[in-house]
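Heads up, the chain below is alone and in the form predicted on its own; it's given as structure tokens.
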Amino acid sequence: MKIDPNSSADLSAQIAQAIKDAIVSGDLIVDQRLPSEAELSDQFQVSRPTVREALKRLAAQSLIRTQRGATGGAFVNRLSFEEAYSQQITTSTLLLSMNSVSFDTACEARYALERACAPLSALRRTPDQLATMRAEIFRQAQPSLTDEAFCASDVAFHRALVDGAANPVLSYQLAGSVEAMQPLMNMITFSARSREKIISLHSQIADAIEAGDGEAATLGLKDLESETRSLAASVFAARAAQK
């Protein structure tokens, strides 16, 4: 593991990247103890506070865990998809909120990924996941439901569909799309949308999932994407006209 002391990049970031690269390459394996702060300080020729900051960066990414005591230290962590969900959601939220990704780009990615889940979900979904989708549709039909609660229910519906695919890689990829992109899309379109239309499309998708018809579920998602894009276009046009 090496760093470039002449580089303009932060030294702690370089050290964190070097250790991360060693974990990814398999040079450092799960549960292996990292060298001590003093040893890393000597190895990279930096101060111990710099090493400590690098370790904090790795811990924040769930790549290492720390233990106290005589047998303690920093150890390579066994990263799970569940632990990585929150990072994916946070990153996606920041990208969208800072306008690094356009609405159309986010919408295209979000529905393309979910359509990949639909046929799998039609085959693999559990009774509980289907029940969740049905329960959220029922909830969405309640007249007293606030816009915020409707949006949360919308996210829960799509989360159940995605998780029904029983593919952790797809679930991880869609964590940002559903948990971050979907709420932001809802914020843009909620003032123009028809709840009845959304509920109808959700029911169409759930019926297809229950029947094991992946093609029909995919078509339902395509219709939902068209509706979302149409709503967004009308909102953006209205905003432009006001200016």
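Positions refer to the first chain, counted from 1. Here, rigid core means the biggest group of C-alpha atoms that superpose within 1.5 Å across both forms. None of these values were measured; they are calculated from a predicted model. First, how it differs from the form predicted in complex with the DNA.
Taking 2 Å as the criterion, V235 counts as shifted between these two forms: its C-alpha moves by at least this amount when the rigid core is aligned.
Positional change of S203 between these two forms stays under 2 Å at the C-alpha, relative to the superposed core.
In a rigid-core overlay of the protein, E215 has its C-alpha displaced by under 2 Å between these two forms.
Please give the corresponding structure for the form predicted in complex with the DNA, as opposed to the form predicted on its own shown earlier.
Below: the lone chain, stripped of partners and molecules.
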């Protein structure tokens, strides 16, 4: 692992990259201890604060964890699915909000991916996951529910559907799509009638999942997508007309 002191890039960035490469390539394995900050500053011929900045960069990506004390130090961190989920959600959310991605684009991506999970979920969902879907449908039917809570329940419903596929990699990928849509969905006001329609489609999907009928679930999701998009279109149109 070498760095170039004459490079234009920050030393801390170079050091972080060098260590990151070692982790990704497998030179450093999970739970392996890195040299102490003092040793690293010797190796790279930089000061300790610079090494520390590099280590903080890695810690921010959950690539390492640090521990104080006699046997402490920086250790290569096992990237857990949970950590990856939350990173994914943050990144997706920012990506959508900062690049003014249209509702349609985000919606299309989300439902395309979700339909990919439906057949698997129809085969593998646990009774518990099905129960969660039913419970969320019930919750959605409460008229006292705010629009935000309705959206949150919607996310929980779809999360259960996706998790039903029993494929953690799929769940990880979908987490971003589903959750990052929530801020966009929150911009929509749900009338009693539109809620009714959505709930009915949710029931239809849950029925298909319960029956193990992946095709029917996929069709239900297709309907839900067009319903969501037309609903959003009318809300946005109404808002534009108001101006």
